[in-house]
Amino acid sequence: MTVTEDARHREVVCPFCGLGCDDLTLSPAGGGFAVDAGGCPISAARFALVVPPAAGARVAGAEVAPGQAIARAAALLAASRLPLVGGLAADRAGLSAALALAERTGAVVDHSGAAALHRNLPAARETGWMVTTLSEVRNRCDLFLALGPDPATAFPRLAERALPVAPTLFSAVPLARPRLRIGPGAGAEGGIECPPGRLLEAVTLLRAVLGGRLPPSAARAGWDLAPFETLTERLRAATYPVLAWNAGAMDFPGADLVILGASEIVRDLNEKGRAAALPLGGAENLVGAAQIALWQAGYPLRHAYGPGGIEHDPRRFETARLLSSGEADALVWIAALRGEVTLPETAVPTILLAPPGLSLPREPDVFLPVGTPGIDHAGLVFRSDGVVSLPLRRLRETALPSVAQTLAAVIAALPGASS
């Protein structure tokens, strides 16, 4: 098919990953969009997904019409002792929503990936931190140390956004951004080599020798103290070095420790220059959530309404944790933003909110076909940084509810609520 430039889509929002690039260019393509200027692999795949012809609600794996599958939904809410409205994978409007239908029924909220949210949380809130933002980080860095895995994996077009070597705001001398990390492969890159395991090891190592207190045992762990030495140097004649992590992709015992050393570390270079920290992720909008958790209820995520008010918990209040232990009997997961659904595990009845066409790793007791927001209808997400709400845009005409129709149509379904 010949797209004419009419055709095409421009300063497209990809909404997929927490960087949240404005500038893609879209055309249609059999049913879903090419993308053809501005993309990388996860916009091309999620922009790509069509809407099959049967996009209908299903109750038990059989479809119904919507209403009967909204009334099935309400049911299984109202007969429920502890709901858990989980996934969140949704626009500003289909997260508040959510929290709505959360206090209606008394449940508890978590997102997808709330665990990456608890790792940055402690250097957060027990010591502070120095956080900096993408357009900050385009302008002003000239080192940058990420610590972990390679954050292009999750953020695939994070040089070309943040660290062109191009002119900046301040400068029409195009600013040299050494790129520089500690984790596994690193070494292949010029870096620190490091297993997960070992990372807290390395930070403690990098930050006692940046303060000249390296201990004695130091340089018995196993550890080449030379490149740390460099590393540290560098640090230092730096102007404005970031450190970097995706807390999302650091699934191991003493992230958070690792995240706070980090944060320490800022804190000492600022002590005679400047540096920030740049916590990745919000995929899913994780950082949206977050956002409006804390402005809608006053608590962050992984919280519960009840009775005696809200309470937060980011233990007890875990997906896992509370379907493993029979404590929530009952399922809403909300998967508006992904390309693919990974259902949790769990015998509860579940109450899924997704794209159709999906490929399911299990049949939900309740289906419930929604759009996807930037493509089927418009909204808001946020960026990764925290200080940026991205405006989506609707791109194809389809009958796809949005999440925000489809909660406020279980809300209203539920017993007791007024008509």
Contents of the next structure:
Amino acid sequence: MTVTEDARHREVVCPFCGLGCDDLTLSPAGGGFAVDAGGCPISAARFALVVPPAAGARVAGAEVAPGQAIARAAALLAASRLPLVGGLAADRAGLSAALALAERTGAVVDHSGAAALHRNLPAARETGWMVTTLSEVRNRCDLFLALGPDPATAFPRLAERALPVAPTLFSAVPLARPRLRIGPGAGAEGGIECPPGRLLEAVTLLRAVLGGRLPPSAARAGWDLAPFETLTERLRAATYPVLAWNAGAMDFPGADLVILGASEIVRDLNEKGRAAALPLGGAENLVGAAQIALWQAGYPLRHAYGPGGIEHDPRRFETARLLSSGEADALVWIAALRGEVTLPETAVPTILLAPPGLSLPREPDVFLPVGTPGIDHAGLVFRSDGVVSLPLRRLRETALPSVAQTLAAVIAALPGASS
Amino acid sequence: MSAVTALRGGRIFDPAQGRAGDGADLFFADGRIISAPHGSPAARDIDVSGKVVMAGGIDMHSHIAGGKVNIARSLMIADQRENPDARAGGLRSGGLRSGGGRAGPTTFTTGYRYAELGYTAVFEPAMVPANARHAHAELADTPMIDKGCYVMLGNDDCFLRLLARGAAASELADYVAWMMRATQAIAVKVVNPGGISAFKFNGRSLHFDDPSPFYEITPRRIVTALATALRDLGVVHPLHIHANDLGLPGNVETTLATIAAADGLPIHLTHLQFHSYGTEGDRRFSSAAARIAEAVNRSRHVSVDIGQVMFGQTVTASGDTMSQYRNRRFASPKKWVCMDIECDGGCGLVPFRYRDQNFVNALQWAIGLELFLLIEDPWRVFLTTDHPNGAPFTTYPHLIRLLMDKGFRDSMLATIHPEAAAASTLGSIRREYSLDEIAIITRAGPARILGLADRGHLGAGAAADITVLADDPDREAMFSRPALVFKDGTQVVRDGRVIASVQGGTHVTEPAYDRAIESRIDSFFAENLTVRAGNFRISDDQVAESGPRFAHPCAGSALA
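Can you return the structure of this protein in the form predicted in complex with its partner chain rather than the form predicted on its own?
Below is the entire complex, every chain and molecule, led by the chain shown above.
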């Protein structure tokens, strides 16, 4: 099929990985969309998804009228002592509705990616950090040092968008910007090879070398100091070195301390020159969920609405713990952004909001089909850096409601609803 | 006409109409003040005899929304835990939502607490262009009050490049107008002119006549170019200036140089207290309030807000990364954040505890009050604490009492660091603000300086944003607990507590520009930034989705 120019959508925002690319060109293809420009493996797969013929609501696996499914969801929540509103892969309006539902039902709120967010908290919240955003990186960064796994896996267009070899606002000639990494597989790229379990040692060592406080035991720990000394010289010589990491890919003990160490290196470098940290993340609008939770509830997720107000506890209000301990007795799982539906394994009554047609690990008690923000309806998502939020457009006509509309209907169906 | 409400027998303080406490009935219907209706009696009579009736308060400089406020909330976890705001019943009764915080209140709590102090409009003064969409989204979740934002320009690389290549004044004005419309702003602010950009190039200070790194542009040029652009566009609010050298002893010279550089162009100097420091005395830190006040008094083109300091825990939240990085050593608790933002600006967050037994903090407190009391024209000074930088906005009733009650002020002066008290002229200043003057600096004046024709007064046709206060000689108690507050005619507060949630509107200005600028801006974004101009620009619909969008004309400067 040939696509006419008029059918193409230009400067489309991709809401999926968190990098916030907004330069995609899409054309309709077989019910979904082909990414003609600005694509990557993630956007290609998710924009291509089609709405299947059977896209209705279900209760216990059987298709029912939407109102029946909503009523069943409301009944399950009304019978619950402590519901968990989780997943939270949704646009701003959907997240806002999720928090309203949580307050209305006295629920806990968590996001499927919140563990990554909380790995950053010791640096972000307990000491504070010096951070930057993608456009600053694009124009200023002359040394990019990644810690941990290669961020290109989770953010395929990072280098193209933030580190192109091209003139910048401050350099008429293309800016040389070496990309280095300390982490698994980095040795083959000219970086410092380091398994995840030893990243904390590596970061501690780098900070010590940088500060001229080399621990005498360092050599004994099996590290070759020469690459750290070279790296230190390069960090000092750069005008705007950027240290980046993807907390979502750092699922190992002590990752929060690795991040804290990296943040402290950035602060040390700023004593005399400039440097900045770039915490990468935000898949499934995690950053948006954290931002909205902060402005509405005062905490960056993992909070609960109780009669005495709002409580926050990153450990107590963690999804897996709440479900395995039996404290949560109902689950609302929101997965509108077409990722893998990581619906937790649990016996408690489960209400799932997701686009129809995704493969599910299990059939929920109630399935409420929703559209995808940025495809089926307009919306707003946040980018990795937490500063930029982007408008999502409706690209096609479907009957699928948004998360916000669906949850508003659930709230209205709760007993004692005033409106 | 729908049902008329009558407030009977109140003492009306409406400076815009020249009414200072005369007893009269006040009528409103359909959300608007009306003249006395003929014939038929009012559907609802409320006896407010003996009570003070004012328009709803307008806070023209308060950091209540946007990325930096959210970072502040994140850093200030104790502020949330120690100040829960459980609204009993939540959505089950009256639609109120829980929240919390004092220095960094959540959006719902911000709206409720402002309403409970009799305020009906609040303006976020430091919206970074790249974060504008977030700021408006957050304000959409802030109930009870009207809102508006000042967009931060003057450190953005697009503007600095235009200035560096000698762009014509008309092109600069087109750019400013485009930015105001793209970000849905009501006014323009410049923060540490050139200094935020300089900090990204490792500049650690930038005085008023220093050429900036890379661009080699002085703050003087940035200030005059932006002030000229706003005058040419006819924007009502003058350039809102957070001057260079914030917090530095001796910065009085920078502030006076900024006033002189404007040379008759309208300007607004914000949180003036932080810019009124001399270098006298053993500690090389002194009050320069008298010199500043004298300059403001004779400069009709200058308006100011104070940024009063109050003692206690807060968090400083600013676009001024250069100053905030310098202030990191004062952080209490010891944590701080600085951020470079999108070739646009920056932000810095430093928690801070002002202590009355600390010489510098105590003198800051006195300097703010000196400025309030020495600046003569109440129409050009506005009551602010630069929330949360000087103090949370919930301290306003205490501040009002300090201004209105010399005996109380002197008793507080006696409790601060004795050397600071001795170094201040505060004890010798006899002035007490009248209720009429309070109504000016919290209502009529802010409305006038922002061009809000139907707010800040109680004349026929004005919005029925009304505060009714018991006339308590303890002015702190009086302003802490309004008897009644109406927002657009709906009663929202009774005896200092919110009883109904309403949604305010968003005020914007719509300056005109030559559309030739659009393709140049499109190219700048596409070639240099990581967002396309079309996705940067905020639609009228986004702003209007949570409440009315009030577009104000470019009627010319309020200080012209």
